[in-house]
Each structure stands twice: as C-alpha cells, then as structure tokens.
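In the block that follows, a single chain appears as structure tokens, in the form predicted alone.
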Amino acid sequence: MRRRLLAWYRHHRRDLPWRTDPTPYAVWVSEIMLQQTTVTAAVPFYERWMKRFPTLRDLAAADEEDVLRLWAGLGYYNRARNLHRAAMQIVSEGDGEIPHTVTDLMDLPGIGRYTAGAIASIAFGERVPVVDANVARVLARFFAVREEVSTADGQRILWDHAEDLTQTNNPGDLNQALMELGALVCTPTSPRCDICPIQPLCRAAQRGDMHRYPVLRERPEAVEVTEVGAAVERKGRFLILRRPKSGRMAGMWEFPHGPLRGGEPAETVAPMVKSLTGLDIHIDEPLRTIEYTFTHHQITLHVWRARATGGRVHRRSHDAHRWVALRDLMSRPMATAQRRIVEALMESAGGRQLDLLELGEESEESAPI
C-alpha cells in the first residue's frame, strides 16, 4: 500500500504553493486554512497572506484586527486568532523556530493531533500520522473499519493504522499522498475505484460495498433562524459595530443585526436597532436578504437601509462602534454574510455611490443626532 501511494502521489500530486517551499511555517498555515475549507477556496487566501506575512515573526508583530482583515471571508475566525497567538508565544517564549513534535506542537493554541502530525511529517519528516476527513475516508474503506468513524473505537482503529503506515523514510509524502487520494479519487459520494492506486488491495473495493464506508454519525437536522438587520446611515457613513474579544465572531465586526422576535420582519427592524444601539431610525428600503449556514443554524437575515434620526450610540452587546464611510468598509474584519451586506450597498448606491466611497476619515462620534 505504501509503494503505491507514494508512486502514485509523485505522479499525480497537485501543484499547490505550500508544497513548493514547504516550510515548517507554510505548512503550519496551509493546514490550518484547510480546516473546514476547500483547497480552491483556501490558495489565495494562502497567497494574501503570506505576501503580507511572510514569516513567523510577520505574524507576530501584526495587529489581531490585521489578521483578521486578512482572513475575512475563510469564517472559522478563531483558526486566525488562534495562528496569531501561537507565533506570538514561540516568540516570546521561546527562539522563534516552531516546535518539530507533536507533544510540543500541540502546546500551542489551535493545534490539535491532526494539525501537529501534519507539520511534524511534512516539515521535519518525523514519522507520525494523520487523520482528517480524506484519510479517514480512505482507511475505513481500504480496512473496511465497521466502527463509526467519530467514535473513540473508530478513531482508536484509524489512527492506529494510520501510524503503521507512516513507518516509512517518507512519511510527509506518505500523509499527504493519503490526504489527496482523499480528496481526488476516494471521494465521499461517488469514488473513482477504476483509477485507485490502492483498489486491489482494497477490502471495500474487493466486496463492492464502498458506499457503507466510512460509517458516520447521523446529523442532526439544521435549525431554521430569522433575523433582522439595518444598514444605519448618517452623514454618508454608516454604523458597524464590534463584537467582544470572546466568543461567537469574536473581534469581527458587523452591522445592527439580532433574531426576529415575532411580528414581521420590517416592523422590528427599528426596535432591534434601537434595544442594541440605542439610536432611532427611519426604515428607506429593503437592502437584501442573506442565507447563510452556521454551525447547526440556516440563518435567514433580512437586511434594510436606514438612517439615523435621533439618539445616541450605546453598546450593551459590543465593544467599540465606528461610522464608516462606504469605501472603507470592506478593510473591516468582517464575515462573508455581513461583507454581503457591504456588497449590497455599493451595488444599491447608484448615483450616490461616488459621493459614498470618496467620504473621508470614519468617526467613532457619539452625539445625539
């Protein structure tokens, strides 16, 4: 199994940026862009980022609101925090060069089992394993694992074969060649067995009953939410808001947004706003609404373009506000669902939109209207 998957992966690997200088560092952000994250969808975000952060010490000299501005659109913030914090302890506690093992590596914050095998394998050829959502694929099939996969006996089993086979001089290579079978051949629905390196040594494979693999815990079904939410305007400028250091988004910022509390949604858009920020506004028009998916929750938002009548901004909920002009909004650590919202106001400006983008510096004013 071993020589074909390393015959194979040399033949068919994808040209990715990591791999061309893989670098203790570079692996170490690639794999936590990866998390929850396609390839396609991660690379430039990867090229962004090491272009702005070239090296460990980049990242933690850097601003956590830089950081974060950097990430805004991969979601999962707290992989960001977590990457900034861990280069600012191997450099204050110790000499700036990331740690080479796994016990070490998983000292730091956001590094897990798998994260610290991927590192240790590919950057210092330590011969650990590893165990994502591709490999474990692989492995149950090949092994034919009856166990579900999550449970403590399924990882036990995974895990155990995984380490057998990276008993070899290329243990990076080996992890990764599994990671990408994974990923182009063993796929989830539909797996391409006549081109599989490993298919005839495949217990799976053998029986025709690759679909009863991996074996999977049943999701629980999505939770359907309303909420309602304002773009708030005064003076050109509008009203973002930032949530607390801990927690849900944490440090993210985001427009007057909360959960619909019965009634319709265009009537409690100005009590939301109000009960949040304390100001009064006046509802223009519907600006969008938004469907987005987070953790177990199908959020529907519906977002409307307002202006500030009277008031003054207090926070109950956040920690710091700006009025910030249109042009400006779209540097802020933001998620993808509230970068939408920005979107919509500049595609909604219309004749308006030039005045809107060349306004000046923000303001972090507070005076009744």
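Can I get the form predicted in complex with the DNA as well, since the one above is the form predicted alone?
Here we give the lone chain, stripped of any partners or molecules.
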C-alpha cells in the first residue's frame, strides 16, 4: 500500500508554494493556515505572509497588529495570534530553533497532535502519523472503519492505522501522500476509485460502499441571527473599535454592531451604539445588509450610515477606539464582514464622486477620471 501510494504521490503531487523549499518554518506556517481551510484559499495568504515574514525571527519581531492584518480574511484569528506567540516563545525562551519532536512541538500554542505530527514528519523526518480530514477519509474507507470519526474510539483506530503506515523511511512523503490522495482522488462525495492507486487493496472499494465512510457526526442546524451596526461619521472619519485581547476575533477592529434582541432594526441602532460607545448618533440612511455564515450561524447584519451628534466614547466591551478616514480603514485588521462595510462606504463615496463628474459633463466640461 505504501509503495503504491508513494509512487502515485511522486507523480501527482501538486506544486504548492510551501513545497518548493519546505523549511520547518514554511511547513509550520502552511500547516497553521491549512487548519480548517482549503488549499485554494490559503495559497495567496501564504505567499503574502512569506514575503512579509520570511523567517521565524521576522515573525517574532512583528507587531500583533501587522500579524492580524495579513491574516485578515482567512478566519479563525486565534491561529494567527498563537502562531505569533509561539514564534516569540521560540525566540525568547528557546534557542530560536523550531522544536523537532511531536512532544516539544505540542508545547507551543496552536499546535496540536495533527500539526505537531505534520511538522515533525515533513520537516524533520520523524516517524509520526497525522490524521486530518483527508487522512481520516482515506483510512476509514481503506480499512472500512465503522466507528464515528469524532469519537474517542474512532480517533484511536484511525491514529493507530496511520501510525503503522508511518513506520517508513520517508514519513513526511507518506503523510503528504495520504492527504494528497484524499484531496485529489478519495474525495468526500464522488471518489475517483477508477484512478486510485490503492483501490485494489481498499476494503470499501472491494465492497463497493465507499459512500458509507467515513462515519461523520450529524451537524447541528444553522441558527439565524439578525444584527445591527452603524458606520458612525464625525468630521469625515469613521468610528471603529478594537476587540479585547482574548475571545473571538481578539485584537480585530470592527464597526459598532451587535445582535438584534427584539424590535425594529432601524430603531435599535442608536440605543445599541449608545450602550456600546456612549455616543449619541443621528441615523442618516441604510448603508448595506451583509449576510455571512460561520460554523452553524447565519448572520444578517443591517448597517446604517450615521453621524455622531454628542456624547463621549467610553468603550464597554472593547479596548481601543479610533476615528479613521475612509481611505485608511482597509489597512486595519478587520474580518471579512467588517471589510464589506468599508467596501460599501467606498462604493457610496465613489458614487457621490461620479454624481459630481456627471454634473460636470452636463456642463460640457471634460472631467478627468
């Protein structure tokens, strides 16, 4: 099975950026980005990251604000904070070298059994297994594992199989081959058993019931949430708040917003901004409604344009605030939903300039673009 798999991998492996020079740091960064994130989504972020933080020391020396700025859009922001903290930990407490073993790697924040195994095997050649969603699927089919993947029994069985397979001279390639097969051939909904190099040895393929593996836990139903928010303007600048150091989206900037607990959205904005910031505002007009989904929440966020009319910013659940000009908003670390608010503001500003241009054209003047 290993021989077939490795032969296939050598021929079909994708040319991914972290494979051109798989230093321990490169492997580490890629593995953190790829946690719960598809390869396609991670690639452009990886390229930018390595340009800005080429080495572990560059990362350790960076401000968290810069780290989050580069991560903005990838989601799961604690990954970036943990990566940064781990880099600082290695440089300050260690010798500046990334640990070589699973045990030592797992002492670092953001590195669990999977990521420790990936770094140790790929970068250092340690004979240790990895079980991610790809490997779990491949092995569950190959060995016809009936146990639910997320249970303790299911995990133990899969890790045991993976560990057996990894007792070889090139554990890093073996692990990557398993993941690559899961990504390209042994896919979730329609596996390509016809082109699979290990199909003749696969229990599920022999039985013809590939679709029954892996056994996954039922997902909870999505919860619909309505939120209201405001782009509050004062003297041409907009109010943004920074979330505290811990918890969800720690350290990220956002417009004042919050869940609608009842009543009409339009009538809830001003009280929400008041309780969040202490500011009195005047609502001008609806700006945009933004819909997005995460985990099992479906959010509908209604955002209004508003002006500050009085009061002082006191901040309740945030640790900083700034009044920022529109052109500077995008350079703050903000999650995607918040960036869409900035986009809406820029589009409406652009529209206003276009209105001016059209007025100019009506008066027979040539307007520069």
